[in-house]
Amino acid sequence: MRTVDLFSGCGGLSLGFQKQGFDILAAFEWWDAAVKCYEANFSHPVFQIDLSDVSKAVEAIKPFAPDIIIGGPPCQDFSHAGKRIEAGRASLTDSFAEIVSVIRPKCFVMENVDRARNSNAYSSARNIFKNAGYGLTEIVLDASRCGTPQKRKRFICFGMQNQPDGFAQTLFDKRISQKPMTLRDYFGNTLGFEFYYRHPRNYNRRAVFSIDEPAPTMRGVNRPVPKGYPGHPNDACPVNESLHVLSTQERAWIQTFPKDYIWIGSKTDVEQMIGNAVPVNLASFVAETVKLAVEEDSRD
């Protein structure tokens, strides 16, 4: 299928969909340093460009006659680790909603943090989307029951022209894995640690993980052991000097990115990058389902 990725970040949902045999033609991002990043990995174009011009992105989409747009607006005005509001970064949504309303593909997969999917946001892009005549399957997908290492929930919302509202959800239901999976179960014995810290948002939150449990969230940040760190009950094992601190790399891989993949820019940039992205795995995950969803459409 024609595809192009809109707010494609440094590429963890293009990569996906790639991986399940979807022609990505071209991506659109913002952010110069998830751009040149983004360059660094595909071989098709990326363009910077700012999607809150509707009229303008759909004059760059336009040409790609996409048969699905995918992507994932940014997300920080109400994520977890944000103060829990909505500000101008939401109407973003809206902006992903109106460019697919206008360009009509068959059908989208739009991605964001679990909470969106209760957001004044979300809701008036979701009125954009069924005014539009699309069918929509929304989930809150854990990625460590997608082939995903890593406890970390998505919203997903696909849509598919001229379906009714939930029309793939038993195809979801039925690929989700009843076991997580653990670090160890992805990635063996080869870690070289088995207890690692993550720094948390508030130490009321434990900080210190094992590999036989699905790595917490990778955020946008990496912060080694303060000193001043005083343990958690929860903790897998208590804090000392030589404690793992998971890498960039690390987290990298946890994500599920490539060990090839090409990291550019700053430490704080790629760090950021890294937890924004949507993990490759579970973009697979969706892009396979998504496929299973288009073959039983073109059966009907």
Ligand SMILES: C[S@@+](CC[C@H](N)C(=O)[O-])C[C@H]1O[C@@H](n2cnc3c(N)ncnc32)[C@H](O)[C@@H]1O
Contents of the next structure:
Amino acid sequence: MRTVDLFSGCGGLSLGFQKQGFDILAAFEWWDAAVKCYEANFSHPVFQIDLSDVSKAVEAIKPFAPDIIIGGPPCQDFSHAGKRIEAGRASLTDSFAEIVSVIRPKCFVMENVDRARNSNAYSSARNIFKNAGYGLTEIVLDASRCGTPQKRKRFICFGMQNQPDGFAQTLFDKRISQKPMTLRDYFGNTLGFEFYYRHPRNYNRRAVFSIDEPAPTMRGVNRPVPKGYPGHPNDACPVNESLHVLSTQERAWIQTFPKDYIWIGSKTDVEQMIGNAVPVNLASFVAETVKLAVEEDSRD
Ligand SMILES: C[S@@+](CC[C@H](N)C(=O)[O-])C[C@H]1O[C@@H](n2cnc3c(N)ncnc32)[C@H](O)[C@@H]1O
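To complete the pair, please output the form predicted together with the ligand; the form predicted on its own was given just before.
Following is the full complex, with the preceding chain placed first.
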């Protein structure tokens, strides 16, 4: 299927769809660092444009005549990790919906943080999709049940023209694993540590995890153990000087990027791109489900 990726970041979503045979023709992104990183890993073009200018975006996307538009508009304004208010940036969800409604591909996939589902921005985007004639399958997926060793919950809205709402629900449900994937399931014994520190949002939450559980969500920042870390009763082991802290590279692997993925940019930028990304295996899981739904649709 002819595919374009909007708000493409460093390319997690693109790579997962490409792995399932989707023909990615172009990507669109405005952040310089992410554009450079994306370019280094894909052979199709990535265009540096501001997608909030919907008419310019439509002009740039239209020549590719996509069958499917995929994308994860920025989620800072309703992400758990950010401020819990909806500000200007949430309207990029509307921009995504408006672009889809003008280009009218057969399908689209929009990804966001789980709490986006109940946001005003999404309900406005949802109206735009419905008015444009799309049936919607709306689902929150836990990446650890979709081939990724990380408990990361993401909202997926999968739209297809001329379908009833919920059309792909059963397909998703059938494919979701009952068992969450741990780091040991994914990496075997190759990591070289059993426990690691992941800086918590606040000290009411634990910070030490075992490789015999899924990793917590990889966020956009990576901090060493602070001197004053008080410990938490649920830490998987006590904090000591030899406790492992995840490296940038390890965080990318936990996001299921391949080992040869090329990372370009400052450490801060790369950490941010990694935290922003859709895990490649989660993207691939969604892409495979889309493929099955399209096959079903063409048989009807
Ligand atoms: C959640 S990230 C997308 C991650 C990507 N789907 C992946 O899997 O790697 C959102 C992206 O939107 C980009 N972005 C933010 N505002 C934008 C705008 N106005 N136009 C284009 N891209 C924008 C950000 O730079 C960021 O890379």
